[in-house]
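Take a look at this one chain, the form predicted alone, written out in structure tokens.
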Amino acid sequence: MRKIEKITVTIDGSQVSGCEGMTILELAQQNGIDIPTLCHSPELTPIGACRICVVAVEGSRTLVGSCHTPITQGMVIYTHSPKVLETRKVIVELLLASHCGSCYMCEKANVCQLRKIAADLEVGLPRFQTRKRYYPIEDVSPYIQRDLSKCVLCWRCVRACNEIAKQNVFGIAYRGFNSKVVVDFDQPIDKEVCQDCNVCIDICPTGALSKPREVGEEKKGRPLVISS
């Protein structure tokens, strides 16, 4: 059996050790350092879609995504430098600028990860004027309701459906600003395989996916609880 090598790196001025194959994000979390991210989830393959987890690495011309960048021997990392924090704020501002959801009307507002990250970074009203993504609420399926106006294109639902549920219901279509999560050829969800799975609903970081009110606990007279 091949021996796993220990790797020593410096992160925020402290020298720490990690194992070969670990990412910067995993090492930071192991050492109690919080790096915000929207697209990352431990049970999913890293993809680096949201870019909120960027960090500075000495010798790199650009900031790197910590969720998919492996540590290397002697690496020097800064997770909360002024440049890193300013970049994260701009990324969150851009997400909020095109995000047309109203937090005070959203059932997931108190557990929305986008809202939490914005608060932690002290991001208020976005400075940028951009086009907003408006989509009608899709409630054809009795098991899942989609509001793509609140989608931040983190790919979590796509990867969770593929990697955890093994159903491959979702995909990404179109390009640039028009990119969106689709089913088949951009059709409403009417798949028989998409029944009471809840994997995508549970893993969505915003209010883009939810369970219709008439289904589940509320039907029994109890309030519906939306999982985070």
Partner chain sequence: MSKGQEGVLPQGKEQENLLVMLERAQSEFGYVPEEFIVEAAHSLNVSISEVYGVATFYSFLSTKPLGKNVIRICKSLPCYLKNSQMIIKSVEDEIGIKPGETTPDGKFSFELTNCIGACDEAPAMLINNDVHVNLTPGKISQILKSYK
Given for the second form:
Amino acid sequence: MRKIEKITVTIDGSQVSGCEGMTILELAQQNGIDIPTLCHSPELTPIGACRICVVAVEGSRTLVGSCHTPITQGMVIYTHSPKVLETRKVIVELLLASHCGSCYMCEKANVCQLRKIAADLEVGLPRFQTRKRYYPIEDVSPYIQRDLSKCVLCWRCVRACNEIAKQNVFGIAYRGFNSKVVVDFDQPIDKEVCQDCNVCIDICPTGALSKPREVGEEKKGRPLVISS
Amino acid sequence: MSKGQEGVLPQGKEQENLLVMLERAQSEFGYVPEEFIVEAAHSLNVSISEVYGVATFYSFLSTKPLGKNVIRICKSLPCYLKNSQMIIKSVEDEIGIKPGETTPDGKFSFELTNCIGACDEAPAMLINNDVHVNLTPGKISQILKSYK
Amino acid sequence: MSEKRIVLKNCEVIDPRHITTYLTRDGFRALEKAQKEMTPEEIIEEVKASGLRGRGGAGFPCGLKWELARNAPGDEKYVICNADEGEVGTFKDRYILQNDPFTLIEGIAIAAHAIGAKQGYIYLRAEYHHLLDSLVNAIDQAKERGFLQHVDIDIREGAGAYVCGEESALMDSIEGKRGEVRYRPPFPPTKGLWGKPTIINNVETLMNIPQIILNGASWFNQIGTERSKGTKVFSVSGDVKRPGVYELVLGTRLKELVEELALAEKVKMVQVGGATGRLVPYDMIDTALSFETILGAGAITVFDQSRDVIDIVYRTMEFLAEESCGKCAPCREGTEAMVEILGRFFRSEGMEKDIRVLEELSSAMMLSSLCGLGQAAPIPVTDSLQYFRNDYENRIK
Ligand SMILES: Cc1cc2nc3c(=O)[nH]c(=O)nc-3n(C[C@H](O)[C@H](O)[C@H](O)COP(=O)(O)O)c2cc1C
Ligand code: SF4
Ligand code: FES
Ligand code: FES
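Return the structure block for the form predicted together with its partner chain; the form predicted alone was the one displayed.
Time for the whole complex; same chain goes first.
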């Protein structure tokens, strides 16, 4: 077997070492440095989509995603430089700008990672106004309720369903701003396709996926549809 | 599924390629029908949502039926500088529909598209796979007449 | 004049339908030389020594890319020719494919031989479906003559997505998936198509290869500037009397191309490199065209004094928002936010703070987006804010 190389890097001014193949995020965490993440989950293959976890690396033109970039010998990394913090802040504000849900009304507000990251970065009212993503709540399934107006397109549910639950219920459809996590032909999720495993609900960082409050009881009335 | 559709599933090493399959369906049926998506998902052993996801990513694939002929006028800057607005207007007048619509007789669908690489002869448009360049409002009626 | 035909040497000279006309002009002699007289390592050395850099926009050294792929472990490797040409205002690859498919095929065949690939792909954008038959015909003729015994070349068609010109999205598209961008590293030369070592080169880059092999690196090396060797094919459109394709020695001044060759008058501004390219105001028209200065994929869109800068930037941003793949947040949401702000300026409803917000947003998108689309999307905004700031300030409500 090949010997595992020790790699020494400088992270926020101190020299630390890690193993070959480790990501910047893993090394930072090992050394007690907190880097916010949204699309990343240690149980899933990284996709590098949200860009919240960016850090500065000397010699790199852009910031790099720490959740997927492996450490290399001699790397000099800054996880909390002003540039890094400002960039993360803009990204969170962008996500909040198109986010329809009101935290006040959201059942998952206390566990919402987007909200926590926003608070940590001291994000106030977003600087930007974009179209809002509004989708009616999907509550036909007894196992899962989807409120995609709160989705941040982290793809965690897609990957979790695929990689952990091995079910492949979700896919990503459309393109750009209109991208959306869909079931079949973009239909509301129902009990035919979903097996009540909770994997995606637990892994969703926002209030987009949740347990229906009263399992089994059909909700009355049609969802309010506001066309943009 | 009807017999015709089997021939559309590609053979050999392209057999396993979802995008190639969808492109075939598009050119055969003028759109990617739902049954085709279901069939493709089965034959590749992937979920319907995954196939639907690919079909809706690309702007030359459509999951809704389109007209027999698809007009795509270039709306990008170089054509815009050469008055593509007027071309759009004359197509609208000629066939009586707006971009994004299909004529009631199903003869034409009308879309706007991004640069089609004919900016040296702007304004330009595609009808199906044919490129029409150096357009003027006066030429539109003649061109459209040649599509049955 | 600095016009020089290397890449376009055969265009409108040979008959693109008949390989014989190509053979009489040294056709496939470079491949023969590469296969019989040179080792793959020597070919790569030659390409490296030539100083050839990618013509698809990023300008990466071609020989270095090949070397990485050659040295990457594995038997299964791929060569991809990027014929997606989606950048607004670019049509030079179309012109090349129409007029000289054979040189391209020879270039691909040499590349395959050099890195040890048995399979090549040409990724052709859907908008160029009209070129498919002629390209297939050219490949068939080369095959019949026995030039492609070491490599199969297949054409894969796009289906309408600008982002699929980006190399990682392009590979996903060839794999039959949504054309979404992948994070890097790993880079394609180590882990590309189907996870195998892959090189991706623009059409024009590969067009240079046969002559570099035949005439040698030192011949190629003499043309151009310090860090930009050879020629570049430009696509000129917009407010000019003679739009079209021009091949110029690298380092030629923009003024010569725009005013002397394409006969533009009363120029206000030139967009060099399409939607993600640079804006050059008229007082900088003396800028040289090279990798050291400005170049991109060589789209030259000329705007005369009657044009409105905000209108141009706004339309450009609409294009980018529409074509963003949607995977990474800064590009997906950022282009949308920019469209919103620019739209207000377009309608003369800008706000005082908008200019600062545009600058902050630009910086974050450039620094954090996953691919070149989002990283370069703010360029028209930052350039116009630099050179035409008044146009913004005058539209604040
Ligand atoms: C959004 C985007 C679109 C691109 N489109 C093209 C294209 O249409 N053709 C092309 O050759 N390169 C395109 N590129 C550049 C490719 O990613 C890649 O760098 C290039 O094909 C490499 O070839 P080269 O080194 O020969 O230039 C694009 C890049 C980005 C970020
Ligand atoms: S529903 Fe939740 S887990 Fe799925 S993509 Fe949206 S935010 Fe992520
Ligand atoms: S957490 Fe790294 S990109 Fe999302
Ligand atoms: S802008 Fe219309 S063809 Fe390029």
